[in-house]
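Here you get one chain, nothing else, as structure tokens; it is the form predicted on its own.
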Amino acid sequence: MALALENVSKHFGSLVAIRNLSLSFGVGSIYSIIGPNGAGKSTVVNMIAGSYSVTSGTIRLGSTTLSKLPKYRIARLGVARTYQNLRLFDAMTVLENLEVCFFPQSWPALLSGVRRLAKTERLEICRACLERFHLSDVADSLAGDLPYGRQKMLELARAFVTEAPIVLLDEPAAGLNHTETKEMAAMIASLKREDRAIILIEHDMDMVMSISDRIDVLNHGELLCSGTPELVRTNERVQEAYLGTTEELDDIRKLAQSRRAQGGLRSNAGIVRH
């Protein structure tokens, strides 16, 4: 089942925040979409849950338009999501923030005949998730209670209970520390399968490189460079969009050596008035 973005746009007044943006992502592989503070990242991804509406354009999975539905029909049809802040429930334990994930959240749903796991099963598949994310000794305390690196596993392990086809991952590895960064990404890593996609946004650059099948830059909204990795890596353009352009880096190189100059004249001066 793939999921494909045809000329989207999204606009909040005057501002363009994505620009006729096309992509598609099949099952079977990782995909990382990166760039610059306000490239659009987030918001392509908020687009896709349904959290945004789309200014034009479609997004499609499979044959499903997902461009008008609300997020609770996008996330039935197999799209689950997690968020660059925590939205766990801290006041319920770690086994019942995976449970929830099993029940209708509206009228609509129930009418439209999903199906409610029986209490048996949902225990069983819940407690296997937690046993695959490494959180069955904490599953009866409170989620609220957990080490900010837990609640993060968590928070992805809540994301991939239900077997959605789809999963939108947005900077998990956000606040982490150096150990836990490694961990989390050889865990995303391992959670790719032939029947799904993961859509990775995420600042730790060697996060990206490491596990990523293609990487989607974004700058202004537009899509300046996709390709694996490597490709990217090396790409003068995109280079230029996080550091700037040899002119731009010249400039700010003079800048601070005018800077250091100048502080070195001051503590100088200090010296002279002692």
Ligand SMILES: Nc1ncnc2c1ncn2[C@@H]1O[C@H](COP(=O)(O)OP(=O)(O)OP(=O)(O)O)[C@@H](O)[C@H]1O
Contents of the next structure:
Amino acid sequence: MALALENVSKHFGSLVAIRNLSLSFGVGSIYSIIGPNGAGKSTVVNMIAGSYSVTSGTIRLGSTTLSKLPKYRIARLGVARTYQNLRLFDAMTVLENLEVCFFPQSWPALLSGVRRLAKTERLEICRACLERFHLSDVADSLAGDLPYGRQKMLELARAFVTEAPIVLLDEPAAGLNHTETKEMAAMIASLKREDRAIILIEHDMDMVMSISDRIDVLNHGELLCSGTPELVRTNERVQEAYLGTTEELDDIRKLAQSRRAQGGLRSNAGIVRH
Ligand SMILES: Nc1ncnc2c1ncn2[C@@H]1O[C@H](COP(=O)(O)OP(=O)(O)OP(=O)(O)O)[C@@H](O)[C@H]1O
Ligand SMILES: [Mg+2]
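Next, give the form predicted in complex with the named molecule, keeping in mind that what was shown is the form predicted on its own.
Complete assembly follows, chain above in first position.
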């Protein structure tokens, strides 16, 4: 099953957030979408998931046109996602946060569109999922009481519990420390499957470079470059757009080094999260 954006544009009033973007994603791979802040990455995810309408162009999943469907129908067709900002049910347990994906009246269920399961079957799936995401020990803790890193892992788990073939991850490593980011990267890499496409938005370049099969670089809502991590890493236009000129990059590196020495800013292979 392939997901395709065909000449997609998105305007917010006079702001053109995405301009004539065409991309396709097949199952079996991990794709990363990178680009500077405001490049339009989340807008792409929001359009695929149906949270934003498209201004023009078409988004298809196989032969089905997604871009005219409400988001719960898109989810039912097998598109799951995480959000740039956490959206857990803080007052529910970790297990319940997964279980709710199978309750017919809840928004995660509406968004995941899974069939109703008997409680035992539901619990079995959710417990296996917690195990997979190293969350079994906190199954009965309130989600809101978890440390931030484990909340991010729970949100990841929720995107995978329904076995959707298309999974959109909007900055799963945002706010994580170095060790947690490495764990997150390893976890996402391990979730790659022949019958699943993972589309990742991420600013952590170590993560992006190490787990992506293809990287699409957006700049000002347009596709700047698309290819293997090696190709993107060495593309001069990408370096300039994403990192600035060599001189600017040197300045950023120096700033990052001095801040890091003070225990502040996180740096990833010379790329600094703004
Ligand atoms: N709901 C909205 N209403 C108005 N403008 C929006 C909306 N969502 C996004 N935008 C604008 O569209 C542009 C792209 O935003 P988007 O959130 O897609 O960027 P991004 O690449 O995800 O950035 P970041 O790395 O900071 O998350 C920005 O100029 C943003 O202000
Ligand atoms: Mg974003």
